[in-house]
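Presented below, as structure tokens, is a lone chain in the form predicted on its own.
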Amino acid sequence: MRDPLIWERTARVAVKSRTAVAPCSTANLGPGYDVFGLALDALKDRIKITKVSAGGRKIAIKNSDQAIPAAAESNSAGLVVKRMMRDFHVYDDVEIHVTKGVPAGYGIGSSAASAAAAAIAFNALYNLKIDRNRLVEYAAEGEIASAGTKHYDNVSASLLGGFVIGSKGQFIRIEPPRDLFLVVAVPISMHVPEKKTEVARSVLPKEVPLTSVVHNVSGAATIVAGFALRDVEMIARGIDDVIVEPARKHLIPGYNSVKKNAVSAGALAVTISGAGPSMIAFLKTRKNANKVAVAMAKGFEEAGVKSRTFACRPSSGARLA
């Protein structure tokens, strides 16, 4: 990290605003709870940060969506900018224009996409030249708005792209296989509680059998090996969580039907996307993607839930627009 005092004396802002986009993502991938993230080349958030005036350090959130928090302290992009302003002694008033493409509360990294895009845009606006791993640390600040605490799985994937093994201070990116396709089913008519991630964490067991831990470690290792070897079928073999998913599946109407239908339609593996309630299927090539998408939607429909499905490849991550 650059010395903020040196930066404060020497930096000159050449532009008034910068814009960045960041993709949605999925976390956990079954057994990789709070560690694995995968960027998805589908829905995106767009963040534009504009320098309004000097001397105030005020942050204004601009958004046409009334569901997005207007206070910087409650907004994922606002929290990121607030922390970066403090660390780099920026005293400008700024506006953050948020264009949401990733629906909030469905387990596909909505807050992470805004946070990642905000970190990229602010870094470019003030020419801070922060390395990407450090930017992940700043983006993780935004997760406090939705989860109540910093965590890195979605933000690391959204910012860095590809498959990321992440924890505080260390983020290992692996390029996904080219023939990996994902189908995501988002239950759009389902009621999602406020602070949904906190609710999903509250149902997790406090103690688990050692045999379950061994099973999940084996699966997680298999997933990492599959990404390293560019082997989609190996990745899919590792996606079997016996700790977190069984504790959360009752929160998702139609869970069993969605999973069964997807596998019957040709999916190699199916799991909850992040904290849910979205479900994600893993496929080798796009051949069966449409069939799997229809089958997953039917599974939710059987439970009286309307859903939106999309098929995609992994994303290369956040970028300036």
Second form
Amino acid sequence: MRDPLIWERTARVAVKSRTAVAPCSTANLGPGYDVFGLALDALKDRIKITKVSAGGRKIAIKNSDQAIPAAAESNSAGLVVKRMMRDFHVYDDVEIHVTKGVPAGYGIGSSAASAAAAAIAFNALYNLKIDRNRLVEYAAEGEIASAGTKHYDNVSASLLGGFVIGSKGQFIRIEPPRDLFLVVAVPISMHVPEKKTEVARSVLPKEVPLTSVVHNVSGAATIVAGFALRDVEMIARGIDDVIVEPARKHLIPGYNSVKKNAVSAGALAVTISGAGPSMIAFLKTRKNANKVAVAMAKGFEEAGVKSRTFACRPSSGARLA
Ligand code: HSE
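Could the form predicted in complex with L-homoserine (HSE) be shown next, to go alongside the form predicted on its own?
Every chain and every other molecule in the complex is listed next, the one we just looked at coming first.
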């Protein structure tokens, strides 16, 4: 039997569909594994959720990108909606239209962008008035589709925008400096395995030396200080990861050349974007962005990989469209 209050809420809402967009993002920023995220204004996903009928809680996914799973249980937006339906006793059948702008599997927060937009759209469609911290928790549910586990760095950045320090339950957003520019190189011709993030997590060490932890904590603290003080050079000085990046770099053909070329072309720091295989360079001012983009593409090319590069700035967060 339906809960009469829930039925009333479902019936009262006249709106049949809501659409939200969410930006891509980079996670980790070197030493901030699973904690740091930065929203990027390069690419976006768009999610439209439509109530089809009252009924059996069926979720139909319509994808613009055939590479994205169509079953709700393996689709990041589908997982978010499924969980929110359950928690808020929504019994409608819904359709989710996914328009992918962020290519999946390249470490630029594709699953997170869909998940963040889905959480925002569902919240609005059912007028749930969920606060943003809790929406991040729901969006993180979507990461299970690609990472096999929840992680909050990409979804918190995609949903809240800017630079976000996050872990379960608390997400601290800092507005990035206005002179921070990024170049992302996405190796599009590279074959990425399904559940790539899960694969990239499986190569990480289970134990690390204390000296490495000290190095990374110092770098992470420097990055946070750099964002708080709006100091791009300070941010860049913190981007040096001796734990995760060395364990993953063999998964990225051209890693060494991309990094070396970007630095020679004027990048202040270069690291793997999220779980890779994209690489991201940090710059102060747009001046060198084109040169750095060409240099990074050349690095991938030397390893026989075609890439697309995006010069971008930090982005604001997900919003209703
Ligand atoms: N923090 C995650 C990882 C990000 O590095 O596995 C995945 O995009």
